[in-house]
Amino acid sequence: MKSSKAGLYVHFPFCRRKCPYCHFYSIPVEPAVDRSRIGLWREGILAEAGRVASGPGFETGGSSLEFETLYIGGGTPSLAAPDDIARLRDDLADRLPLWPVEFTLEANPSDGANDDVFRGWIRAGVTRLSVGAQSFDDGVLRILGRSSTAARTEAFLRRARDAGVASLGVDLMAGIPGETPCSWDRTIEAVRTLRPDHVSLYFLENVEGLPFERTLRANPVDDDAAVDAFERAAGAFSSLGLRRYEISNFARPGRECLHNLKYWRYEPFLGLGPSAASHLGAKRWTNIADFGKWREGAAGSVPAAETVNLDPDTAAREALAAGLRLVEGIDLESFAGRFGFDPADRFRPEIAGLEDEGLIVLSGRVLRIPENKLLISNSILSRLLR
């Protein structure tokens, strides 16, 4: 049986404190005190991995799964000791066909790290750090309620580089109250001097019901100004050798995030942990965002917050929507081989209309959204796939 390359995501649901704008599932803990709770999480991850590997549906499309990327996100997985990360990786490899060519660990610079910690992550197999900077302006960081400072983040990234971390990614945010051209100058200058291999730039969003909603209501952001700031930053990153390859992601050649590319290329992935999402074969599901209920069901049946059984047409439309997030667009020959139809034929009138308006490009056998229109891709997709 042939193998299908897949991605493995592990959700670490613990943080020292919950950021007021964060909508991801996390639980505040103090690692020195809550070691037992982290241990229970590890046991649950391994139990869930073993259950999935031995259960039905582990094969997809007539292929057995092999996991070539591992991504530990959160939460703040850098709170776990490097030895714990190493043991988790080895124990997962005992339960799943896991041979990662890319191993990403999300890290919070406010927690700091000494050289031994960085070297410990490298020994654990980590090839890539994704560092939550958000901004390199202290005023903006204070508005966000971040405990880190620009100087601490810069020092963290320099130590990581000196320790030999193979690839460094930085997460930034646009559309924050208090951002100014000067604050963006500081952030762009930090990217220039620190030379990360990857930058993710996202808009502040989904704060409804969170503490930061009050801040945003009291200090509304001008959407046009936020878009202008985003595009200015995108242009600056390009001039620094960080090629835009997805709506919000920029990388030096060869340093694109292979794990996230699996999402956009509609390839299989498995998510372990509370709130983690999975897509294997014709099924997509999201684990319940409740640590206790997730752990109770880890070895049996984890309660799902959402389960979707995908019919062929729905899967094809989702693959089109995901693939058109990429600057490279979609190879129509490959798409037709996977899904049994050519989008250039199926959506001919819609494509023609969008082409006339400069909102989509059909070049040979590649369909893509022009880079300068990627920020309005949702409206373009709603017209293409209606």
Second form
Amino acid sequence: MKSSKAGLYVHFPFCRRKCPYCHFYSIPVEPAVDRSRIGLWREGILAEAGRVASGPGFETGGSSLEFETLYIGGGTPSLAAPDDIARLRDDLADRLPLWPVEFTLEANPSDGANDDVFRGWIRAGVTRLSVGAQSFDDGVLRILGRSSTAARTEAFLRRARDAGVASLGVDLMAGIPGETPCSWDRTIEAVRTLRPDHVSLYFLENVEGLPFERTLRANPVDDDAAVDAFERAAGAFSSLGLRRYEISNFARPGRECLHNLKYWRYEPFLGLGPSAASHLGAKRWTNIADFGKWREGAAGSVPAAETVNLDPDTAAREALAAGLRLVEGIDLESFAGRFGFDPADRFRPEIAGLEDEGLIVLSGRVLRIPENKLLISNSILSRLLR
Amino acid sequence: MNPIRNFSIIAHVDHGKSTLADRILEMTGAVASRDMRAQTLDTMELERERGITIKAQTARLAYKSKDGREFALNLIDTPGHVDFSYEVSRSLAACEGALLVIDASQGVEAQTLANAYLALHHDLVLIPVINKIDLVSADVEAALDQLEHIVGLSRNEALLASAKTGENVTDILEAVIARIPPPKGEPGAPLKALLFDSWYDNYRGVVVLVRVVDGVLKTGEAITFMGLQADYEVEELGYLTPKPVKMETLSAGEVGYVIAGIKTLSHARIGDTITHRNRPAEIALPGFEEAKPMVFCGLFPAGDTRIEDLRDSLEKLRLNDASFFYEPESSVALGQGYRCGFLGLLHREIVQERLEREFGLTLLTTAPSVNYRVTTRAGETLDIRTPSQLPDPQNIASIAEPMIDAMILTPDRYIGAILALLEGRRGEQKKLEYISPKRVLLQYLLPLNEVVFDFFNQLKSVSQGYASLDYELASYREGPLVKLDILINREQVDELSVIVHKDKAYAFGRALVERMRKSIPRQQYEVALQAALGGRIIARETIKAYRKDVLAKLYGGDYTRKMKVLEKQKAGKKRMRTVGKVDIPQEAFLAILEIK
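Switching from the form predicted on its own: structure of the form predicted together with its partner chain?
Let us now look at the entire complex, which starts with that chain.
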């Protein structure tokens, strides 16, 4: 049986405190006193892994799936002790065909870390840290409600590098209220001096119901200014050798996040933990975002927040929408191999119209959105997939 | 046969006319309590939702008076909104009397007065009913004063009642039999039956409602529609309770329905007289003036709707509403559509809503316009229903616009704001009268085109809802009118042109493009909006191109949401029209309505 390379995501649902703009599922805890809760989480993850491994798609002797990336996100997984991470990884590898070539851990620089911790993570197999910096301007960080300072984030990144973490990624945000050209310069400058291997740059999203909604209502952000900032940063990153490979992601060649690429290339992934999403075969499901209910069901069946049985057409459309986020675009040959049709044929008139307006490029066997049009890809996609 | 009384209920909108009808139906047992629902005579879904009567209905009720006599009462419901006043007048022609319902908390309003005049014009006996006396805010004395001073009816004639609680409703029915005379008419004379309503029934075809004035009509008889000179044979007749009850004859004084194999509604002309083919009446009844559409707008298919769907739906809807008009229209920017004429703005809204709901269409509506009368230099007179039809200015000798006689009743404290509004709308004062120490009656001559642009809402807003309006078409008047054109990326969009008074053109043009800028979303390309007068640009607004429409990340759990965003974006475009490369939403076509 041909094995397919999948990604494994593990959701760590705890933070010291909730950031007002963040919509990911997490529970505020004090890890020093809440080791037992983290223990319960670890047990749940392993139980869920064990159950999935004995389920469909895994029962054949030579497993059909191999996990080549591991990504622990959250939440703030850097709150877990390095030993816990190491044990979790080993225990997961006992239950699942897990041979990660990339192991990412999300880290919050405000929690700080000493060299032992970094070395502990490296020993646990972590190859990549994804560091939630958001900004390198203290004023902006305060508006965001982050407890970190630029200096702490810088120190965190320097120590990580010195300790020998193989790949360092930094998350940044554009379109934060209170951002000025000057504060934005500080953030770009920090990237220039710290030389991370990877930068994710997203626009701040106004998610309904979050505390930050009020901040944004009181301090609306000018769209054009946010785009100007984004483009200035993108230009600076490129001159630093950080090549844009997805709408919002930049990396030194070879340091792209392999795990996230699976989402954009529409490859299979398994997500463990509350609120984690999985996509295996024609089925996609999202675990319930409730720690208690998830844990109760981990060994048997976790209630799903969403389950979708993907018909071939929906899957193909999703694959196009996801793939066109990438600068490299979509390889039509392999797309046709997977989905049974060539988008260049199926969407011929739409593509022709978009090509005329310079909104899509069909060259050789590749379909892609030009890099300078990626930020308006929603309207391009909605015209393409009519 | 029991003695008959034919009567209507007339009132200003919302004064409780339909509730009173409900109560009467209930008390006479026409509708069993278990089948009773509010607004029984309002059968259209839209009527119930909006709480208004659009189409008059009728019911025959059996009533046993306090002294034990049995009567057949024909209740003919009427619509309250000014758009449908022609229906009121038709209903009244079939009656000898009417209940004039006045909300005790609101007092006499413009349509109270207009409808009362209409009834007196038809020589009807009026029974004033002060309704809603159960309300805490009821001011019965004030209402009675207004009845005397404004309407000119004696307070001693008025009955105090609550249709909601049923209080004194029996007294109303007693007054109907005591005060309203029985119908006159000669059963032995040649047949004269007034056709006062008609509708299309999907199973039965055209059903007409008649008031037999003279003679007797029987099933199977050969009849002639005198106006149309068309012959039919009566297949079925009877009365409505409101459910149809089959009968063999309808005699002088009676109101009932007739089914006679009539294929299209246009053959059942309201106001026509039905007579016997073999013993015709010599002179037809006076009939009615035809309801004339006052407001016009373009309806264009949008989204998945095809022009054929729109055409079929208009045809079907017209079977049930003969009062709107439509003709094909073709626009460079919007393609094929229809120019439709309506009795008023509410009527326009209702037709559009019915087309969308009952026929599942997605429509794009252009801004309302009125009928202009253009005299060309060659001496021709043209009726112009859409600004784009206007001939080259060099060929125009004169343009005349329709004027209305408006009657406004308002508490005197809003008079300043209302006068300012009326002056701003080029109104000409005919009369300003204190009809009671605190109420003012205003009569104005107003250009209709100033009224179609949101006048009613403005009037309500400056008077906190207290002023009421009634109007009727008065005349056409020549004036310095010009066509204001709108250009989108330098392309003139016919359907956005408006005809305005010369003195207002500049301000209007500026306000219009500014308003449009707010309603057109940012697009992939920069959009230039211009207003032009005779080819000269007088205002410009620019909509900058958008630069981003992606915000969200796409990770494991985000696919469904992402696809929904794309779907929503597609759906949003449904109601837009693409002119050149610019997507113009419905709101931009109606931006003109938002100009204050």
